[in-house]
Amino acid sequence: MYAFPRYSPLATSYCLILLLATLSCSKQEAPLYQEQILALGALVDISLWGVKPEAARQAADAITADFNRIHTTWHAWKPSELTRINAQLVTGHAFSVNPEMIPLLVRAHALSQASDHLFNPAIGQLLARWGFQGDEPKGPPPDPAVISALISQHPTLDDVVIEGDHLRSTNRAVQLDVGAIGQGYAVDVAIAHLRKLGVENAMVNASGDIRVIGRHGNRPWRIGIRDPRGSGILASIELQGDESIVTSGTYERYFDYAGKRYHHIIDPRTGYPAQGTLSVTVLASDTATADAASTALVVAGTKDWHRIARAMGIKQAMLIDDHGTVHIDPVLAKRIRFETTPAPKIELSPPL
């Protein structure tokens, strides 16, 4: 789990990298239109096709003030609607919400119980502790007897009581964070709303939460994997008509503290970093469900994330363990293309 927005604005590294080749466009075509916009405190690229451009730059203001509406709505830490809402949970008295923000909290609340709460959401006091709700995270990790006072309390979304649009929390203990689906959650109103405008073929990516439509004219969307042990392109990978593609890694955001690194990925069981896993990559049919899952498969580690994924409904994953070995299901090891010389060692895991 980690602190929504998910980078600063002068974050320069993504989880996805988008691979642009050279374009050759007919007369029969509009050329591919891009813009590159400061939201959510991270950089959002937006691709359409075949769209003219004025019709294009109003499409891309459109979302723009899609991300920028949610971003002032679900920050974790800074003043906005959520900030609200954990203020009002301590109490444990129900309070009305803003009804646009209960589809996202009814959606997270399913996949956290899917997840065996590996993605809870509701550990927004945990992360604070770990300074992960920040701009700039720095240390010191939070005093043991902190983090096990917290996770003792098991604050999890099923604490949360949904009446209507109004809210209650039977366990004190409960802070929302919404960093791990927000992004995603985003992404897909953009996609939603483009599609009202009568866009067809688009990608937007949100620092790495990518979901497209269509195609790029006459050949797939293009999109590369980042290598987690460094700064190149892992393996790539080939998107068209419907698809949602999101990479977790430890990478991301961390802090290093007396010679040792701690990450943002924080599993609600122990209230520590997640071990033994660097990134993992997972497609799925929209973005907010496979930004909540590649958390939870993060944090399930080698053992679980295959289960997890399953019960998550992730038919399409990849798992970068800390030794550099890539655990993938067969649908998805036939469509990757690994990039890197020499390949890694791959383990094919049983059907999702």
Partner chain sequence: MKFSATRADAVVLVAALALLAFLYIKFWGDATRGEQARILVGGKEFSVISLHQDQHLNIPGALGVSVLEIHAGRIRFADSPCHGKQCVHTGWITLGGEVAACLPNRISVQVIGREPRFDAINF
Given for the second form:
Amino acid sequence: MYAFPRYSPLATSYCLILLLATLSCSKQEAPLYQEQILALGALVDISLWGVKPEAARQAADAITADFNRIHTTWHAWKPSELTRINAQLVTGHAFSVNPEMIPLLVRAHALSQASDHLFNPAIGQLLARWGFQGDEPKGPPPDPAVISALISQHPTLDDVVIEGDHLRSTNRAVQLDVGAIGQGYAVDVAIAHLRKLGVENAMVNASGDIRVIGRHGNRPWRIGIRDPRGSGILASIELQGDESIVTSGTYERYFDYAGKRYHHIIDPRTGYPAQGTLSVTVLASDTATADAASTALVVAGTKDWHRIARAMGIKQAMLIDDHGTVHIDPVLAKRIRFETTPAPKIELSPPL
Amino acid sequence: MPRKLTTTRDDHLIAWLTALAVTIHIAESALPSPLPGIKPGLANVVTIAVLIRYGWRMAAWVTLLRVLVSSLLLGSFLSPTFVLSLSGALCSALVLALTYIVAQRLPGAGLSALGYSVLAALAHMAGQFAVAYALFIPHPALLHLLPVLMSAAVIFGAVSGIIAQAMLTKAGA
Amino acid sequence: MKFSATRADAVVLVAALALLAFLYIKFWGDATRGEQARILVGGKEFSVISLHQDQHLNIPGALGVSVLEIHAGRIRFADSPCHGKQCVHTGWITLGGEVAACLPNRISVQVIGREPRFDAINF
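Target state, the form predicted in complex with its partner chain; input state, the form predicted alone:
Entire complex below, previous chain first.
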């Protein structure tokens, strides 16, 4: 016989109280500590989960110091250790550098090589000529003759010889600009620092270059990816454990001159802004790799992005071309959720 | 010599009506509730009928006795349910009494069973909620439930009111 | 059956419905979208403002005054003394967690919701 479930009022009332209690718990002030700092010419958001406020403040201060130190060391146009290096590189003689700078240079070199030098931190001169080494790029674009003269010298990090803490350039056209990796590198340094301080759940977001460790309480970290064609959200993804996400977009920095738009991602092969791509999003375990790769893939474009991503060891990436079509690998396609209606046209690539 | 306990006619009436309300209350508590905290509150029908027929004192007696007796029978006396139930009942009895007295003095302010019932249900829910908030879970998130709870109160209050109205029409004929 | 609802009944019912409307607006009306925006100047909190009151705000920054516009639950940079106007191009932001910033003027605006949909926005 079917027995109708009986609810005693006592049980009901405890249910009510339990329900209300869970409701109120889930809404309770999360043990989330957030701090926003201005460093590296960027807004840096630090989110720490489950860290006591006092310890969190100290961690945030430590990271702020990291970011500021990296900012002042690597600034490409305000007097910094990097501008001093650039001044010496043209001499062709060996000179000593701050040993702290070597790891990033070695790292950048490896990534540059893997990307067929589409990510190329040696084209500082080109970037300077385009005015992208400046707070407010505004054109006009450089003389075509200047551009072709600069690219004909093929400056790359292959030309920079690192011996201990000494640098020497075999190519006088080499001028370093770590704009496409420095921010990601700083995020990595910050995360390493947090780990050393015992923080297990955190997110560092430097102007959209994001790395997470652990989780946001009982759920992963939720990331929205901005639509490169508008101001809304294109897609969302959940990150946890140790993952980075970086998007490079042609909409981030640009100037309009004589009715034409010139963006900041310069193709080192042509000397002109890369064509055909709106943005590239890369997931990787470290932010420096994701940062460099996203820039390289914008330059690579729809034709070569897959090959370059593989060469750089990238397993998850997405490229959005000028027509708004999303080119994406199957692994990322599976975990990303598109938020726009209608959903964008998607072209699935072979696995990376 | 043992003193004889004298009872009035009103006492008997209260006892009978309370018994009826308790029966409804207990029967209803055996029903599954769609959402904790939301009950039809059909025992309210008796309260409203008594209010209109016999005045607010009688109604208050019936309401408070109903809560007390039901809790004793159900074994929830002094439990959180009882506290919530009692605070709701007190609040509703208070509002009914005040409205009733005002309605008596003020011509044109007369309420039918429908109006009383909706008022009683709202007062019951508000009182219960206030106590739940103050005693059990003083968290702002609870306030999110308030609109739903109050909506249910209005709906069930209206239903009870219509039933009470029907009962009175039949009985009063 | 004669149904004898009175005028006072009608008053009670109307008042009850008005109360419900009030409760829904008060406790539910603002639960989905961002309700407030936090304005930071030079990384320090300048103010937290509601997105439900349409207004223009003049925020003094490093270069000069940036104008923030709040309209229909959204906020944007209407004007800023920077050259690139990157902040103005960002357009309206409304979702919890969304950020618009004028770096040259060191002003940033972040929409804060009850539970932001995203912990961070990648761009």
